[in-house]
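There is one chain below, alone, in structure tokens, taken in the form predicted alone.
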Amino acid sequence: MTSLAVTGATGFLGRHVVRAAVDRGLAVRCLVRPTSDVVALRDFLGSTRWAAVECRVCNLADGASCRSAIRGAGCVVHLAAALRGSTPALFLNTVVPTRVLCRALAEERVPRFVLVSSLAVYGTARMTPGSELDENSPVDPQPHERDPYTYSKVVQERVAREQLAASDTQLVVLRPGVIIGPGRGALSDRIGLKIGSWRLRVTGRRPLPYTYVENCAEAVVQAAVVPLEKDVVCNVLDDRLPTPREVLRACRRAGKQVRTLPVPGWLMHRLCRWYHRYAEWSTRQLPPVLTEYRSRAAWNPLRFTNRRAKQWLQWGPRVPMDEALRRSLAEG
């Protein structure tokens, strides 16, 4: 039986990964911080599943703590990462722990490492509108021009490859799209820019790269156990991706008041360009948070595929998108 060590086990995706792994009969070890909400994880899993889980306090910034926590594991799933904050803060809380953990993996000769990254690492701003984004698409060459989160995930992947290159540990990188589900909802910045109580809906008919949290969790568990001959990278996306219009209609059917204003993509890119120029001209009296590069990266109308995840991970989303949206909006 595969022994699975999971970082970030108390997070939104992590708790679903733990539940899916326990349901598969895997031995699960949750690596938690002293401040982690273990009680919430216990309540989420229920008493029967909780009895099959081991929780171990681990400091991911300390090599000795990591080595002790992962010793004997057949696979380590790394979900712990900062989602918000400045570039230095995300580097400290995402990249540095990954470097320390990967060194521990190599030293302990853990057979497999599943790194949960993000679809955000791709250089979508430079892609031709309407083209297909897959695992062969280039990683963003200018992540520092996007946002701290994108930059931290690009560097995190690079660090993992460098640290494990000469080791016996197999690296599996998963790049999920926007993860939706109960407690998080289905609205995201991929739909458009949120200004106060209004949301600018950019190009309403393009597909949104969404994945339902239960489907994504099953892909993570599958990546930990399926036989693989080499290091792999897989995008994790659901079938029949929704459009911004469909998500907003689902919101309204769920009784949620969403005020939207449709904006064509070309106009949104131009508005962001003007905003950035004014921010620079005014010596940054306005924060330079909007640029044309960020706009094109976020709202470039592309096509997405999950072919490789289906083929290599032998995975497929079990919860269809209509049901995923209903569940997400019922509580989100």
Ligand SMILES: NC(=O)c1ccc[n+]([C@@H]2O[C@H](COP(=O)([O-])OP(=O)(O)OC[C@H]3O[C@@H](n4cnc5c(N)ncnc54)[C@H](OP(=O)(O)O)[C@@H]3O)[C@@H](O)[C@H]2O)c1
Given for the second form:
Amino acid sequence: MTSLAVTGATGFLGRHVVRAAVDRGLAVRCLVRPTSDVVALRDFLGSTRWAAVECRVCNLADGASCRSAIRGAGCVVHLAAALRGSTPALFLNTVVPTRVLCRALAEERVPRFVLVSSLAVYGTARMTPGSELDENSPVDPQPHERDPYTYSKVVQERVAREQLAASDTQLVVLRPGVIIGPGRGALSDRIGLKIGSWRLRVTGRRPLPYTYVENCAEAVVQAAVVPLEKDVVCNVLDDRLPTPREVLRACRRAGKQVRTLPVPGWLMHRLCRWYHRYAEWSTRQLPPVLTEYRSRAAWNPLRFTNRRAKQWLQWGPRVPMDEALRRSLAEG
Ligand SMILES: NC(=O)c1ccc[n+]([C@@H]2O[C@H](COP(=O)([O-])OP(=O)(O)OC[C@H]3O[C@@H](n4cnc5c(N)ncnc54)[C@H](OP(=O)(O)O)[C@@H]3O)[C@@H](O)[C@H]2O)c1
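Having seen the form predicted alone, can you show the form predicted in complex with the named molecule?
Everything in the complex follows now, all chains and molecules, and the chain you saw is the first one.
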């Protein structure tokens, strides 16, 4: 029986990964912080599943703590990361733990490492509108021009590859799109720019790169157990991707008020360019958060594929998108 050690087990995706792994009969060790909400994880799993899980406090910034926590695991699934904050904060909570953990993996000769990265790492700003994004699409060469999260995920992947290059550990990098689900809802910045209670919805019938949390969790568990001959990178996306209008319609059906103003992509790029120029000209009286590069990266109309994940991970999303949207919007 494969045993998994899971970092970030108390997070939004992590608890679904733990549940899916226990349901598959895998032995699961959750690596948590002293401050992690383990009670919420226990409540989410229920007593029967909880009895099958081992919880271990681990400091991911400490090599000895990591080595002892992952010893004997057949696979380490690494979800722990910061999603928000400044570049230094994300570096400390995402890149540093990954580096320390990877060293420990190599030393402990753990057979497989599943790194949950993000679709955000791709250099989407420079892709031709309408083209297909797949695993051969280039990673953003200027992640520092994007946002702290993208930067931290690009560097996280690089650090993992460097640390594991000469090791016996197989590296599986998963790049999920936006993960929707109960507690997180179904709205995202991919729809448009949020300003107060308004959203500037970027128009056009483009698909949103979404994956439902349970579908994504099953892909993560598959990546931990499926036979693979070499290191792999897989994007994780659901089959039928919704358009922004469809998501907004689902919100209204669920009784959620979303105030939107349609803006064509070209105008959004121009607004972001002007904003940035003004921020520079006014010696940064406005924070330099919007640039044309970021606008193109977020709202470039692209097509997406999950072909590789389906083929290599032998995975398919089980919850269809209509149901995923309904469940994601049902509460909160
Ligand atoms: N959510 C998305 O749309 C999305 C999309 C693509 C990829 N991803 C990736 O999926 C992973 C999980 O995301 P999520 O949405 O589940 O995030 P989340 O709900 O914020 O959970 C993050 C988890 O990481 C842990 N963590 C954060 N910093 C840590 C540190 N320094 N040391 C140890 N543990 C730490 C947190 O522990 P505590 O519980 O103790 O705070 C929590 O369990 C991340 O790697 C993220 O980049 C997410």
